[in-house]
Amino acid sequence: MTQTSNEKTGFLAEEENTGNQPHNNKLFIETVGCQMNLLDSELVVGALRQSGYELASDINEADTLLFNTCSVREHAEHKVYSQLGRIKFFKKDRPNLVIGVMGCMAQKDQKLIFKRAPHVDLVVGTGQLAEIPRLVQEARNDRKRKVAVSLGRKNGSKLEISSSFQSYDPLRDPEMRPSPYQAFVRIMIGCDKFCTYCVVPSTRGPEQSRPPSDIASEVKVLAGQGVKEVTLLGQTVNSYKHTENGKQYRLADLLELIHDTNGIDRIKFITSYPKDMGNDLLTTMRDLPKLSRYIHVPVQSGCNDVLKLMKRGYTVEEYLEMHDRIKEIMPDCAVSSDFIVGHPGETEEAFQKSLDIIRLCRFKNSFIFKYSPRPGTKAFDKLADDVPDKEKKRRNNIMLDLQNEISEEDNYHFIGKEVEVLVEGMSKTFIKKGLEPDSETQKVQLMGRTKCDRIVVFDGNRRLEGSLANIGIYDCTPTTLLGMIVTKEFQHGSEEGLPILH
């Protein structure tokens, strides 16, 4: 076995000759993790289609298998390694099969993946996704293992490290999107916040913002493909900053730039950082009609001592001041949050303070995670994982129950009201159950989201998909509003508190 490497790019190749066999051009890709990973998968599929590949829904049909991975939580890594274990012997029947691991886990674990899964052919980090079509072909031709990863945060100058993380946004593939009418647009990559529990600064690299003209052009392309809603992505999206043609653009400026794109009805952005939430952004959201009234801005903990251990860079009081400004400028804006329970140093008193901030802010919803130590983070190296797993689970369940209670109470206030919904397609429940359209009316259960990002399900014809529809709400759950299409008239305050349809 021979080995070559390039220190600037982090590229490494290990030779393992096994010959060459005929193969099909079918690709199977499995994605774990956040919206950034979903977008990465779409771009990789788009690039491979240019090389003649077709997307396969069955892992047994393809001769190229890619796993797009996440390292934020231990569970996500276990899921990928389990899947790799299940395909361990696939090459016995398909000797020309190429198996690749890409994304955050690839950047973090690198050659460790080969030790745990020797049948893997290539490991490609988040900054080298553009190399995948070439690497797949080379791995198939010469049967050499390939590693293409970016430099570590301490392995070069900031320019060298930034250059090793490429912003990869050349091609789009509608088949990989949440729906044909929704698309993600990356406006920046990387993160410089260095929260003690988080691997993202290592796996995604330094914070870099894309040129606004490139973003505006991409949004126009998506609109031409029938996209009605774009979601701008960044690890800390409201930290966006880029100077072009002598003008500095922040997120508010970028939103103004793309707002009038013909065909686009809705614009959202995630995920925001509390310290960077300026009034210019909030007033822009208020004044531009296509902007959703929704902000995802994680607090992570309601205790200052824990926030300090997390190195979040703000206090509970500063977060609440930001939350008050959001509600003052946009009273109808929904706010969602993230929480980590069982972080090192989180006492029962600290946990109760997190519950208090949920009660006070009344988040639309919260994404709640149990702390898991991640190698490569400061928390892993310096903070003892001092909360037992059983206690983490207890806190997780208590917080989830509280959030669900608040979400249902707030959703209840929509009953008897009319909301505008962007219809995304059939509901997940309808699809999961394998139900068929009504034989007479051809109605199915559809789903969409309000301008404040609340999920609505209702019966309707599929021709409504991709359009804006008015829905009367008659019931709710903690996560969903239940409604009916308003066709002519909607009377508020009817005897049953239900919409009156004609």
Ligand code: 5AD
The other form holds:
Amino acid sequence: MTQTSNEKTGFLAEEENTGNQPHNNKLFIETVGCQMNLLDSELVVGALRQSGYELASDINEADTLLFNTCSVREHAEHKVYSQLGRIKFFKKDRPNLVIGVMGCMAQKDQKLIFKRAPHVDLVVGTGQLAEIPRLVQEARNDRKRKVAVSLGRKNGSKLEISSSFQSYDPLRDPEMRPSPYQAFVRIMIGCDKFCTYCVVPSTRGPEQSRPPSDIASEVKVLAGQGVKEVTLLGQTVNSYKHTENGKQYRLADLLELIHDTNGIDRIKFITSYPKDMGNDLLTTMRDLPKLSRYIHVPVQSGCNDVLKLMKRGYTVEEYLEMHDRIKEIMPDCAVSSDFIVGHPGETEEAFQKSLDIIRLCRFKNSFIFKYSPRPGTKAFDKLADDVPDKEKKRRNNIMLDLQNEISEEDNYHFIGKEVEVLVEGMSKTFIKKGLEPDSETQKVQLMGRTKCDRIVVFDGNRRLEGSLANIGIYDCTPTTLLGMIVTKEFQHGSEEGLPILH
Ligand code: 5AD
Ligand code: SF4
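Here we have the form predicted on its own; I need the corresponding form predicted in complex with 5'-deoxyadenosine.
Whole complex next, starting from this chain.
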């Protein structure tokens, strides 16, 4: 059940109702947060395009402004509120502007958003994204505020709460993708793990897996649009479970189902939950050639006392056992992690244990976050935020330095070897600097990823984009391998040939 309510806007309480004024069909959308949010934005843009909208890259050009938001850390919310502050007076000159806040913050703060930003017209939670085209239209016509959000996790039966969060997976919009060759595919929504620090179970609702047949058709459609790599998305993607036609599908079964889709070269999935990493999944991954050799499976802390406070549901020893199984079944598989530093109760000794687990597991990379108390979570209610911000920053920097050192050492082993990459497009630096292709060779700086998700940068022609290429590595940084295209002649001409790494 969806909670929807209308309310007259503060703006129009003072101004004359402008009715259905002419407006341009341009949409500006800003997205913060995770891959799930990027996907949601793509889908909302796709739906609005169907209603005749086109994307604007300039906020001043569009009459519809949407902010897709994140609540995982306070900083992400601040960013949106300050952006909303900057556009406070936009409606003075453009009375027909419609401003919407969608996603996690909309679900979390609901009507509070109107208090902090009275010029907002729409507040649409993660479970109501399908309603956006209609709500934008209605808000423009009746100039009344709209709130469409799901039930809170304690405000109904499990079924009522689950059905108030709708999975939203309509037509796809190629223009919003990270590259034309890569696409995200949602396989589940929500989370039932309730880690004490995390707001996601409330903002994204109960865990619900999508039917395998829907996912398989979506992957086929994407392949038809030229997509070469799909990344399956879920908050705990390896907890996927869905029964269809009497058969229960887990992630391993789903991977088998979509593996042979024509046109798809690579399949990845993020983010995994340590306790649900079964051997069946690992052996399936090993045996299916299109599967990435990469698992993002956050440990969050290397200290059992902290893991207990976080209610992560495993011990350091259990995580290490899982990590050993990954490396045993796929020795070439890269593993990455998330860490929270300065979590309530994290002593210096506990922090040192997190550094120890980085040394032991030698993660390909770690995403490191300073603990941010989130209203509505158990940690916020029950645990004191007892590590000062300065100390959180110090721990963050120390951890980052250690992880970088390890990443660089491990990248160093690739020097002199050959890797196969899926070419994603021009490198970030090339785009940022606004560089032009070489006038003689037409070469640009390209980037791609190895099967184990390492970023590789090399010079080449743009026609390579979307294809698999072999690259010889000659240098590295902690985050990047630097290489050169290996031509066929070179490959076959060398006597021993370079060993191909993933
Ligand atoms: N504070 C800091 N980091 C957090 N994360 C989730 N909640 C918080 C929080 N309250 C981090 C976790 C998670 C990642 C997506 O964000 O590390 O894996
Ligand atoms: Fe948040 Fe834990 Fe669920 Fe991940 S598993 S989304 S950290 S509650």
